[in-house]
Each structure stands twice: as structure tokens, then as C-alpha cells.
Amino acid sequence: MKFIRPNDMEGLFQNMEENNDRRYFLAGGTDINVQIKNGVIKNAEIIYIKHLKELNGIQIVKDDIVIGAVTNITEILNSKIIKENLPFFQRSLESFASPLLQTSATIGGNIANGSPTADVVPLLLVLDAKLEIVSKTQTRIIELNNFFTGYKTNIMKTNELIRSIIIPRKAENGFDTYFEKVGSRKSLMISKVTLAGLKNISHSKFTTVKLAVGSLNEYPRRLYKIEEYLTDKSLIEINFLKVEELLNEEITPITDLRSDKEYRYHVCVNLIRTFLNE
């Protein structure tokens, strides 16, 4: 095992340079170190990042909140910028894990895993953010709706890592908003099911609808075709039998330890409907 703690950003993108699958970024550490010491993770290059201020803090950055990616969950928590400007999205990470965690774990951290169950990435998937990805030549804005490819991988090339994460800064303006994690306990609970919503209505329409799921498919992602058939109707004019047919079509849960398939979407239904009741 090689660590290296960089001095700065310049550093960081020499020892970036070589590609390398197995090089890992280590901030937080609350999944990392946990793999080193069950064996899961050997022979590799850790690269120690939280201490590079370019990647740390929170700011606005004209129409956007742009967020360091060794950002910890506590920081957010405790930011007056996040609590001003994306209140939705700080007061849903109040059900991350555990303070002490809260204190460690890092939003790029929770993002770069790809864990089906990231807490963070529902919730950001429906505000719309977007990821800065960055090499020692190159930087790039992508959509954080197109990072993920499969279980745990994602468009990152090998001498690439976040920077930022960067959501609008008015993503929660005029919508109705709902995050609801189902899990087997309250603390330090790893979600069966985990549904983030925002809805606008006029006159009596889902003028806007954005739905995105945790736990129901290799990796979160948005359930846009739901979205389409929900957009521009009356609560009275919705088919739950149609959205149950869209929900099959986009999700693709699994029999595991902490609960079946079949749980899984029939709580992912129920989901569905309180959000758009409520």
C-alpha cells in the first residue's frame, strides 16, 4: 500500500498523471478505511485529499451553490448559505448516518463511491446538479444524472477526480418537496428504499414533477419517465396503475439482506402516492 498527502493541487495532478486503477481518493475515509481493513482494498495508491482548500467549502458562485467536494455532511449542516439558499436539501441530510460520521463522511465521497444507497444522490439528482471533474489538462461540467454507468463505476477516467459539486441556486424555489429513507431503524439506518420529490402545481396540475430513488437500481438515479406521464394532469386523472407499469419499466430492485424486490417496489409505490398527496 503507497499513501501519498500531496501539497497542494499541483501536486495532486503530478501524482494523478500515471494511470493507475488502483489509486483511490481518501477524505472522510468512513468507506475506504473500511475496506483496507476487511482486505477488500490491497496493493493500492491512496492519495490523501481533504486537506486542499480548492476542494474544500461552500460558496455562491453567481446563479449557483457550489459545494467543495471534501465537503463534510456536518459543514453543510452548519452552513447559513446551504440553510438560505437549499433548505430542502440541508434539512434532509439531518438523517445521514450518524453525527459522528456526519463529521467525517464527505458529499464527493458519498457521490464517487456509487453506492445504491448514497443518501446524497437522490436528493441532488432532483435539484439538478452537476459535477466538476477535473485532470491536469482538463476541466469538465457534466450533469450528475449522466456520472454513473453500472454498480459502482462511472465516467471518471483514471487521473480525474470531483472538484465540486454545483446545484442552482433557486432548485428548491417555488416546489413542494419530499424525502423519505424506509430502512429497518431510525439511526444509522441504510435505506431499503430512499424517494426524493419536488412538485409544482397550478390549478390543480403537477405543473413540474422530478422524482429520483436510492436502493432500486445499481445506482440512484431520476424516474423521468414517470415524471413525463405525471406532468400536466389532475391528481384525479392519474392511473396508479400506469405509474405502478412506468415504476417496473425504471427500476430494477433486488433480493438482499436487508429486504426483497418485491418490498422494495411496492414501498417505492406507496412513496409515490404520498408524495403526490401530500
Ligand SMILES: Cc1cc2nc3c(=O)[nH]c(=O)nc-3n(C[C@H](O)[C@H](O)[C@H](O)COP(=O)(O)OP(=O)(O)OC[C@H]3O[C@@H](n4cnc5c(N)ncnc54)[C@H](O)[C@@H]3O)c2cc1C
Contents of the next structure:
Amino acid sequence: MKFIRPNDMEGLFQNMEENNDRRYFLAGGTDINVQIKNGVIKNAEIIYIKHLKELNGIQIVKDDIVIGAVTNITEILNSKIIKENLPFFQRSLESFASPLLQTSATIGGNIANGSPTADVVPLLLVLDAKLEIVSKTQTRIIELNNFFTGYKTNIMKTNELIRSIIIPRKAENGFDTYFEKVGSRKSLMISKVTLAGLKNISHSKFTTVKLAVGSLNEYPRRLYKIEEYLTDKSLIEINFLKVEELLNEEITPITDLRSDKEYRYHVCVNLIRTFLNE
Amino acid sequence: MKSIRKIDAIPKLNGSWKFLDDYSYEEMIHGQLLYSTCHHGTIKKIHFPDGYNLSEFTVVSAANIPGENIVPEPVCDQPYMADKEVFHFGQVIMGIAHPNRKLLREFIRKIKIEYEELPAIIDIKECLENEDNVFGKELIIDHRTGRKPDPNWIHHHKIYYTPHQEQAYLEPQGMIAVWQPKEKIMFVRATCQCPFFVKEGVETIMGSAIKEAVIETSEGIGGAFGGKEDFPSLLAGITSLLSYKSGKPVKIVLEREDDIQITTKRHPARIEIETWTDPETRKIMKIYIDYRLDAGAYQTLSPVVLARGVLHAISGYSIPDAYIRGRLFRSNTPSNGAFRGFGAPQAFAAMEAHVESIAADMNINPYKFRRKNIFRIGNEFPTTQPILENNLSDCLERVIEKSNYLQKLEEFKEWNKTHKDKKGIGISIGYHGGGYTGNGEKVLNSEVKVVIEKDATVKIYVANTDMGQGAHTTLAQMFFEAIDHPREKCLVQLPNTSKTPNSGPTVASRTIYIIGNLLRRFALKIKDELGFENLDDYVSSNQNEFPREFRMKFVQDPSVVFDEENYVGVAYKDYSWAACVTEIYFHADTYQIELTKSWNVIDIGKVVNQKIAVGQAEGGILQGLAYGLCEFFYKAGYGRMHGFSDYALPTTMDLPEIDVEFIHTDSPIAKGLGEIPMDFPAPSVRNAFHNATGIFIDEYPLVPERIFKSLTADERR
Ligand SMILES: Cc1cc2nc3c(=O)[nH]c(=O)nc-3n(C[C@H](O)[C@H](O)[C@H](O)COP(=O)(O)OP(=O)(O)OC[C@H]3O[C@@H](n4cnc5c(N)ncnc54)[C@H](O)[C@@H]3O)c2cc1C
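Just the form predicted alone so far, so send over the form predicted in complex with this ligand.
So here's everything in the complex, that chain up top.
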């Protein structure tokens, strides 16, 4: 194990010039420390980033809210900017872990760790968030939706990291919002099913529907087929059997120690129904 | 009733109170257990990993035991360490120690053991359904009248299942052994409930290699709930052996995952009940109960759990014709052990569901049906022990009244008609016999000691440990309140087997009930003997008499006579009684039950310290509710949970409003409180769910996946 604590961004990039697939970043450490203790990560190069100012903080930049990758959940929950612009996002994060964990866990770590159960991701997906990904020589902006490539894998190269998360300032404007995280208790729980949704209705038809799920696939994802099916329909025009069928195509729930696939699937069906009916 | 603050409250807040892992000794090294990952098999070969200097490690196995390789228990059948054959996952094979804790952990993780696998039973149902797995002695309570059921009596026949439960003490199991070769004394610092059990455990494994084992507990014991009743004997034995072999102090603190996987849990149960109820009188006339426990691979203390199980199996109902059988079943899983309630929560899980289902079938209000059948003066237990008070019925009446149960039944029924989500309300009752079962307290022959110093400080020596339940505060309080002595001058000493007489283990709701009441009588006896009004004054005017030591033994009431062969007689002198009403909210989308409010009325007799008593009650009630609701430990095909992210202990966010009221507190005697809060609440959740949805679920916990399955099974029918 090799630990590095760069003094600034320059120092950070100096340490990241070469590609190294054993390179990890230590932000809040709430995922990686567990993985180190379990022996999942060993002989790795670990770069501490939590203290880097350039990666921290919440700002309004033109039409976007930009959240530094090492901003922790508590900071987001307490942020005035978020409260004014993205109240649904803020409210929904209250169910994240516990107050203690919230003070360590970072938004960037949640995304980069790539767990199917990451709470922040379904929310960011329906808010059409983008990621600013940087290396020593390059900055690229990509849609969060295109970030993951499989179970705990993503498009980042090992000489890159997430600098910030960019959310359109008006992402929630005019939408009815919905967020439900289902787990085995109310706090400190890992989600079995998560559904985030935005909808707006005009002349009793759904003009826009955005749906994203967590814990039901290899990574959280949007339910585009269902969104498409629902758009421009009114509630009575919706054939819920069709929704169930499409959901079946879009999710691949599993049975594990924590829950059963049939349960996860049916809960997701119920949540979508409630979201549309409410 | 005075709410005196716990002696450990402030030091725990400021962090100065020492738990086991806070202790260190010069040259101390660290130990860990190497345990079997095979459920049943013979050990063919053990491969140590390359790249380590083996001479730095101390290794002990069955072959190194100077004494006996059998842990002392009510049934002595479990070895400290497996010899050639392992009988369950988690069975200890070796103790290994090294100065570096981290390196040790890495080393142990890399050890490979080759087994020849043998057939194993790991699934709870597979164990409990097959009568070939029965082992140990069957217990029978036979209170049959020989009368044939009338043809119009209504027959109900059901099977109920309860799962494992993890004690989830905050501080994991831990032990430090310090071998003192000159004196041939093995000193052991333990986080445990029963220092004298640990002493016997160490002396058994060490045999004549040592002169004596001296056990002292850590200052703080971070919870136990029964989990630190017998496992510490095994752990102390192996830690001592490591210290003996290495010549150094050795500390073992279990990793949480190991603690969850290998230590004792609550016994899973299968309880089959048949009843015959007279539709006219609405009285249960006859009952047959088949009470089965999955003991794990060894019997250890399971026969005692079984005893309490059958003695509480009928719940609080007077049934003229009863036959109860209790049996232990063997599986290839770690031995199950003590857990707050000790067989009683399983009993109430079944019987309190059963009466609910009879009431539903016969279309009788569940409260009214209970009231018809509940114990009253003049009734008797199936062991023929007479019921001498109506306190159980008083608890029920009070809880029904305060919860507004009857009105809420109607309200919820209306509300449910128009809502997808459902509200429900459920009742349960329970009781717990205080102290050891039957003649146990006579056999224990507990003794306490008091030393009065020259400054009139009273030092109390008892073997009972304070594991956060406040025992040392309350025990001292019972002494100083009796003689009106200042509280600062009356302190329970840290249990140490070389200084403390054996006042028995800290189990069986006996600490306040047996030892506390004994201390109260003791204080009055000393006062009487010395003839003082004020102890301070007496000591200052009779300085030459002090320091002075006093001892007193517990004498069992002669009315307690129990025939252990035939299960006839007085099983417990005093019972604590309780009744509960719980309200739930059922979320239709997610199949989740949310607890909204729980009312609890408990009779523990005199309440010594109101705040501590309420704290104990609230904690136990939540533990009980969670047993019924969410604490899912083993999943067929997937095994045991690994840690607290999988094992769903409730958090404070899940806590419903819990209302606790003690009644009959003017009693002169303080009865057992330790276990009863855990015994009775769980069935109220199931019964409330039935009230909300009309669905009975015959198995705990009522996790949403189970509810989903039973709802969809209902739709398919
Ligand atoms: C008790 C407990 C409860 C939890 N509950 C929840 C919960 O309710 N919901 C939930 O979603 N999660 C939960 N988690 C998981 C965890 O807390 C979150 O995923 C958290 O957001 C991770 O952030 P971190 O800063 O701690 O990441 P770290 O552990 O520091 O890093 C995690 C991973 O992300 C990578 N990484 C970190 N920052 C960056 C970056 N800027 N660019 C590129 N890669 C980066 C690291 O290399 C590492 O692989 C819980 C964890 C624990 C221990």
C-alpha cells in the first residue's frame, strides 16, 4: 500500500501522470476503508483528496449548480444554494446513511465507487447531471448517464478523477418529484429498491416523465423505455401491464442475502404506480 | 423508586470507563481464533501460508490442552477446540497469537484447511422438521385429565417458527489472560456475565497446569443480553492456553463478523400447537404443545432454555387439560445459547399467535377471548403450581384501557376501508419466572459479602456484573436505602473471583430479584445485629470494630419445591407479568410494517430505580418488537448475515413511541425485570398485522419479503 497526500492540484496531477489500475482516491473513506479492511483492495496506491479546495464546495455557475466532488452530504444538506435551487435533491438525501456518515461521505465518492445501491445516483440521473472529469492535460464533461459501463466500472481512465458534478439549475423546476428508498430500516440502510422520479402534466397528459432506479441493475439507471411509453399519455391511457413488461426489460433485480428479486421487482412496480397516481 | 443516576453514566460519557479492549499489559500479544468454515467434516490438513516466520506465532490446538477439552456447561459435550472432526461452521480449531494484531489477522485469513466433508444439517427447517435429529433429554409436562374432547369443541392445529436472534452487544466478545508462573495463577480479565463460569472454564482446560484461575471483569461490559453467559468460558480457556504457552499476556477481541458468525444466538424454534375450544364458554379446554429448539451442534446450556420454554409455553392461560413436550434438535451450526428471554419469547411467539388465530376463527374479539382464558387466582400452571394473584389480568385490563384498544379496532377498520395502506393494532401478553428454574437457586447457594470500613464506607462484593443494565447502581441502592446510608458511601466492587463470594451468574432475571433483595435483607440484618440507627454514627463511635466483614447466604423459600423428573411443582417463586398493545402502519407499496406506538404495562413488583427500570423496559421492548419485525439472521441458501449492515437491528429512527407503566409497585419485593421486556412484545406485531390485513404469518420476522410472499401466495390461491 502506498499513501499519497498531495498539497495541491498540481501535486495531485504530478502523482497521476501515469496510468495505474491500482490507483484509488481517498475522499471520505466510507467505502474504500471498508474495502481495504476486507482485503478487496490491496497493494494499491491511494491518493488523499478530501482536503483539496479545488474539489470542494457548491457554486452557481451560470445556469448550473456545480458541486465539488469531495463535498460531503452534510454540506449539501445544509447548503442554501441547494435549498433554493434543488430542494427535492436536498430533501431526498436525508435518508443517506446516518448523520455521522453524512459528515464524511462525499458525493464524488458515492458516484465513483459505482455501487448499484448508491443513493445519489438515481437522483442525479433524473436531474440530468453531468460530471466534470479531469486529468493533468484534459477536462471533459460527460453525462452521468453515460458514465457507468458495468458493475463498478466506468469510463474514467486511471489518470482521471471527478472534479465536480454539474446539475442544471432549473432541473427540478415545474416538476412533481418523487423519491423512495426502500431498505430494511429507516436509517443506516442499504437500499433494496430506489426510485427517483420527475413528472409534469399538462391537460392531464404526462408531458415529461423521468425515472431512475437504484439497486435493480449493475448500476443505477434511467428507465427510458418506460419514460417514452408514458409520455403524452394520460393516466387512464396507461396500461400498467405494459409498464410492468417494459420494467422487466429494463431491470435485472437479484436475490441476495438482503432481499429477493421478485420482491424488488414488485416494489418497483408499486412505486412507479404510486408516483404516477400521486 | 428513586431515580438515582447510574454510577457509570458520567465516566461512560467522558470516555474514562474502561472496556476490555482498553486494558493493556506489558509485553501483551494478540490472539485470534481459527475456526472451521466447513459445516461437518474431518480435518485432513492445515496449511500455514508462506512468507511468515512461524516461530513468532503461538499456536494452540486440542493437542496442547493440559486439562480437559470439554467446556463446563449444564451438559458437558462441547470441546474448546475441535480435535479431528468439526461439527459446525465456526467451531474453533486453533488459538493463534502474535504481537501484531493486523499481521495476525492477515495470517489467519490465509490459512487453508483441507476437510473431508461429511453430511451436514444447516437449514433450520431441515433440522427441526426431522425427528431423527432429536438429541438430549425430552421434557414433558403432563397435565392431562384423560377426558375426551367434546365433539362440539373446535380444534385448531398450527405450527409456528421463530428464527435466530443476534444479541448485538455493542462490545464484542473479548478476553485477556495473564499467566503468572511463579504463583501458578492464571489471571483473566473478562467481559462476561458470569465470572465464576469463566473460572471453571479456565480451570477445566488448564487442569493441574495451574493452581487457580482468578477472574476479574473489565470495568465496563458493553452489553451481553445472554451472549456473554457461556461463550466467555470457551474464549477464556483458549486465551489462557495461549498465555500459558507463550508466557505472555494474551488479548483476544473478536472481530464483529466473527462474533456474529460463531458465537451463541437465540435458539430457532418450531412450535406446534393443537387446541380444543368450547364454543359456548369460549374457553380453551385442552392443549397439546410440541416445543422444539434447534440447539446447534452441542447441547451445552440448551436443556435449561428448553426447560424455561416448556414452562412458559402455555402463555398466560388456564387450560384444564395440557400436555407439553420439549425437545432439542441437533444441527451443524454453532451451539445456540442464552439470550434475554431464554426460551420464553419463542413460547409466547407461538401461543400468542395461536390464541389470536382461535379468536379470529371463532369471530371473537382477541381481547375478550384472552380475558376469558387468562390466569386468575385459583387456576394453576400445567405443573400444578397455583396462581396466587390476578396481576397478569390487571396488566391486560390496564393496557387495553390506556391504549384505547377497543375504540381503535373500530377506527382502524373504518380507515382501512378507504385506504391502500392499512393500520393495525395487536395484543400480546407474557410473564417471566424470576431466578433459576425449579431448585436451581437452592443449588446455586449464592453468597454475598460486605465490608464496612473505618469511614463507614460499605463495600459490596457480589459476582454479578454490570453490563450496562445498571445492576451495580441498583444493587447498592437496595442496600443503602434499606438503612438510609449515604449513596456515596455504598459501592459495589468490581467482581473478582478471589475477593468476591460466588453469588451466582448474572442471568435469569435474578440479579435484583435474588441478590438485590438479599442485600436489602442483609442491610437490615446488619443493622439489627449491630443495633444502630445511623451507620455513620455507629462506626465513628465504635472505630475498633472496623473494618469488618459480613457474609450472608440466600435461603430459598420452602414453598419452592419442584420435581425435576416429572415437571411438577413450583417452578419459580415469583413471576413478573406484562401485557402489550402495539399499533402498526402497513405500507402497501413496499410491504413494510412501521411500528407507530407500543403500550406496555408490566408488573415487576417494587421498582427500585424508576429511570433504570424504564430504560431496561424500553430497550427490551424494542429488542422484542424487532425480533418479531426485522431482525433477519439466516437466509436459506445464503447463510448467516455478516454484520450490522445486513442484520437489521432497528435504529432510533425506527423506534416507535413506547409507553411503559409499572403496576403493583407497592409490593415489598422487587421481582425480575431483566428478561420480561423482551418476552412479550413481539407477538403484538404479528397480531397487529393480522388485524390490519387479515393475514396470519406464522414465522418471524415479518420482513417485507415474507409479507410479499404470503400476500402473493394468497392471491394465487
Ligand atoms: C455505515 C455505512 C452506511 C452507508 N450508507 C449509505 C447510504 O445510505 N447510501 C449510499 O449511497 N451509500 C452509503 N454508504 C456508502 C458510502 O458512504 C457512500 O458511497 C459515500 O458517498 C462514498 O463516499 P466517500 O467519500 O466516503 O468515498 P471513498 O470511500 O473515499 O471512495 C470511494 C471510491 O470512490 C473513488 N473516488 C472518490 N472520490 C473520487 C473522485 N473525486 N474521483 C474519482 N474517484 C473517486 C475512490 O477511488 C474509491 O474507489 C454507506 C457506507 C457505510 C460505511
